[in-house]
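One chain comes next, on its own, written as structure tokens: the form predicted alone.
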Amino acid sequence: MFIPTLERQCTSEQREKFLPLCYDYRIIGTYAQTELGHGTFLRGLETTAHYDPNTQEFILNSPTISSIKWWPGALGKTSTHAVVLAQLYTLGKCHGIHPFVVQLRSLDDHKPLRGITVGDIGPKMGFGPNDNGYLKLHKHRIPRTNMLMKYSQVSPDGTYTKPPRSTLTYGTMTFVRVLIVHGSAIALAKASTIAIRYSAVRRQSELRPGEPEPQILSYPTQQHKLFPLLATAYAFHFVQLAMMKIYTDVNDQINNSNFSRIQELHALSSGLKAFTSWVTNAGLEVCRMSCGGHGYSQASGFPRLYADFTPSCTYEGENTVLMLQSARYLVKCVRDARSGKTLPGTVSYLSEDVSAVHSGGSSGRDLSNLDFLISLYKQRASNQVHFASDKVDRGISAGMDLVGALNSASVHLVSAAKAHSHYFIAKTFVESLKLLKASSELQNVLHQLASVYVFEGIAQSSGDFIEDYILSGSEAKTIRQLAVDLLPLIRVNAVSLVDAFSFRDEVLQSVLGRYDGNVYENLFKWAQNSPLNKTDVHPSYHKYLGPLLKRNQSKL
């Protein structure tokens, strides 16, 4: 996050000072945002910037305990600089949150600079080699040119000038968050990839007496855990290329002073990013479990996964409040169109009239047309953001502010946010593969995936299209069968599909989900290699065990 920080917010004569010195590593550096009190409530950051226009400095302090940097990865012990978000206050007023290049180390011995405490947090669940760091200022000097200015100002005198968009200082955020879609991606490609591969090693049960024991893989039940979730990788990466691009022509508009989308950026990358994640963190233990026994082992490569990935459900935003985020938008865009404001493409249906399939029930709808399921979640996804801004609109005819109604609303919000980025995920995968060039052959692989993933995220879903009568009970039920149906389609290109992202054995770093199958030679291997297995007779033999026995076989 420090390079593209730099990259996006410095003026041209501070890329011209900094940015050399980070691509040629003669500073390394990290982005200090989170703080031991306050983390997705950015605005509630406590650490402050207090400019002297008599020396032209800005003073660091972290003012209270709560106010320390806490989690910033790399910075314990090895940045040299970090870009330090703070409260910014000059001639007397407080401006908000700023970026700010501060020097952490000596660039001679390494050692902290004065007003500088900085170290290692400790031991966590996942990332064991990343020295998440704290860092505490104390009267802490910065030349004012260390502030980032490309948006908004200190000039020399103290005057400060605001920016365009006061978001414009979270766009780190935005493009980590664009990036923690594609991790989720890659995540749980890399789970299906290893659960898959294993399955289709693996052999259990007799069906029958005297036949041989079918792969697990076979198994409907294991298909039914694995596919979708295979489906959902392929989903996940034609959604991050989307949202790739989406990112990179809002930031084109922005540098040409064209700010109209920045919301709406901010809106869907906090949806996508929470909506994934979660899916992902959930899919990798059920991919885990998927693998019985020997899921658990290191050796399967899970627990590292797991561990890993799972920070992504809370780090750049808590998923509970990027889901309220984008909500908050999603319910502005309802007033925006009902006052006859044009909506930006991705949220342009809230102005729609989807009532055309509100028709539950009725006779002679193709429900394996995918095109048609894909506007029942548009449906859905409409009439949960109504719903939910309806309940915010009632709250403040009821009296509330409208911080009170949106809080008393929240549930439904989260809801509504939910449903607005599945139903982007299911449209961008439906017609990101009717624009890819392949064969026929490749297109109907492609589209039985998506098949898969529109009708089980609906089965999955299926009270929601209910309650609205968008769908009756009976078509969900079918809906569900047909996802079922195509599960032994889907068998015969399982390993082909997992094969097809490419990841080498030193990627997935899985016994289990090894290339050449070779499963078990290589779990005895593994076994033998553990330093336990060092000496035969294990130290702790001569100092408890022995003695313990010996004594005993005295008394007999």
Ligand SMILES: Cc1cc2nc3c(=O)[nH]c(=O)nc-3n(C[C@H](O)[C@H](O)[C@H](O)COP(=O)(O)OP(=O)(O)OC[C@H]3O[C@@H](n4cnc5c(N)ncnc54)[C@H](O)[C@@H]3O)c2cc1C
Second form
Amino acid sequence: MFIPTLERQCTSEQREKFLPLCYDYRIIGTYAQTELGHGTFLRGLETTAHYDPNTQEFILNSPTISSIKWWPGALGKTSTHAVVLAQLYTLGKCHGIHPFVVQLRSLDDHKPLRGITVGDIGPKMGFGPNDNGYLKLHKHRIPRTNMLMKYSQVSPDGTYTKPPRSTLTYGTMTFVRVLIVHGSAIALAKASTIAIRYSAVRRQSELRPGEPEPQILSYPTQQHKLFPLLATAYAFHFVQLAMMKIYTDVNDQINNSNFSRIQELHALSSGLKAFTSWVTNAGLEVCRMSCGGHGYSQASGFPRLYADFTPSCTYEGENTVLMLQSARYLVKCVRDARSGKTLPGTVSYLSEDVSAVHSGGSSGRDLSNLDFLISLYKQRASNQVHFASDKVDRGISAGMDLVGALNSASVHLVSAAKAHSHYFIAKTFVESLKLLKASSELQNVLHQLASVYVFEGIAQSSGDFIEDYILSGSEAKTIRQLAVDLLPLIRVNAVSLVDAFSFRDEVLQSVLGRYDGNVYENLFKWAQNSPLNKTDVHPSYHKYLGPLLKRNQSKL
Ligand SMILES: CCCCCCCC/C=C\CCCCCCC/C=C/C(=O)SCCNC(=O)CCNC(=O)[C@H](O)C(C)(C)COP(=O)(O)OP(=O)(O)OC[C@H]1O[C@@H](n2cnc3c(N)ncnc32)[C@H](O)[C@@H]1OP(=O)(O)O
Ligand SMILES: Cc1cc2nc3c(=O)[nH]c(=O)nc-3n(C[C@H](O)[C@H](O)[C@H](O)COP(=O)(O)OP(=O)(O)OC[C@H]3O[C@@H](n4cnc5c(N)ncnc54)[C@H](O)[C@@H]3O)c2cc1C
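Alright, leaving the form predicted alone aside, put up the form predicted in complex with this ligand.
Full assembly next; the chain just shown is listed first.
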């Protein structure tokens, strides 16, 4: 995050000064924004940067215990520098959060500089090798030119020039949220690879006396656990490509001072980061549990994969907060649509009259047709967004201000943002396959994946579709069965579909997911290498167990 921030927030002179040092690994930096007392509420950050025109320096301080920077990756023992987000004060006025490059440690002996107290925040659930750290600043001075001034400036005499948009400071977070969508796709692909390969190797239970134990991948319940997640990994792959394309296009516009789509990008990246990381987080646990006891072993790779992935739901914007950000924009779009404004591409459906799609018990609608089902996802999203938006309007009519009305409708706003994200993902998956140049055989297999993703997505949220009369109960049941009917077809290519992710064994880090399937021999080898097995009799025997046993034996 250090380098992307410099690349996006530096003037050209600052780029020339700082970026070569980064690219050549002459300095190592972190992104120090979160504090002990604030991670979500950025306007509440307390670190201060007061400009001193006499020396043309900023004086950085952590004025309170809650203002100590806390969590930034590699801050504790590694980073020599940080981008520090602090409240800018100049000529007696506060101008809000701005980014500053701060050197933390000497480039000679790596010791912390004067006014810098820095260290590791202690053991965490995962990310063991990462020294997430703390930073306490005490009257630490940096040159004026260390404030990143692409968008806002402080002149030598202290005059402040404000940015074209205050939120441009938040640009790196948007970029990383887009990367996390990619990260979700990768993590779910890894978990699917481990679980499906292991399920093809593992044989368990005797269905009928005398019959060989079947591969657990042959059980419909095992397929129902794993194949929708496999399909989701493929869906997220195509979605992260689409998300990155939108990000690149909007970022190019921003670089040309066109800020018209910055809000749409913020809303979409927030919703997709939250949606994909929540779904992946839950999916990793399903994959682990589908591998039985060996899934719980470190040898499976699941404990580390989960412990390292799960903070994706928290960092870079806590997921609920990001869903609310997305929903806030959707509410704005409903208002714009009602006042006749044209809406941007990813939200244009909110101005359509989607109520035309009626439920109908045996209306003869083709419930296996993906284009038709995507129209139902659209209707569900539109209904949920308009419902939540109407709740906000009713709150205001009842005398609340906008903040109060948004807060009181927030549970529904999160549901609406989830439905919006889900519609975007399902639509993107189906549309991406149409554009894919692939053999008819491959198209057929990928269509099976898209179908099980779309069917299962409705089955798992059928309440949304039934409550709004988008589907009848019997239609929902039919779609649920369509998903189950697809499972044996996907079974044929399941192992090939995870092999296609091409994770090397060294990357997958899983004995269960080994490409050669040689699980049991390698589990035993792995166990023998366990530190506890260095000696037959563990030294602790002589200190604790031995004396205890001997003492009790003497009583016999
Ligand atoms: C290239 C191949 C790569 C492959 C990689 C694949 C694998 C990689 C996997 C993962 C990679 C990434 C690894 C992750 C490592 C990250 C480690 C963690 C880092 C961090 O956590 S950094 C700190 C993150 N912190 C946050 O995100 C804070 C969240 N809080 C906020 O953003 C804000 O406080 C807020 C938005 C919640 C609230 O802001 P505010 O108080 O100002 O209140 P509002 O009134 O809601 O907002 C005002 C206004 O601003 C708009 N807004 C807000 N944010 C943005 C934004 N980012 N962009 C644009 N606009 C924004 C908001 O919509 C409001 O606008 P309106 O007034 O409504 O118009
Ligand atoms: C592994 C890891 C790495 C990190 N790396 C970095 C880093 O490199 N740099 C950095 O600056 N930070 C980093 N962070 C910090 C991270 O960005 C914050 O933890 C994150 O932004 C969440 O903020 P918080 O911890 O204050 O949670 P809080 O915001 O306190 O969240 C707690 C609860 O409050 C709820 N909540 C908060 N606000 C609202 C609201 N407005 N409406 C409804 N509910 C709300 C949330 O939904 C959540 O349920 C990292 C964190 C982790 C875990």
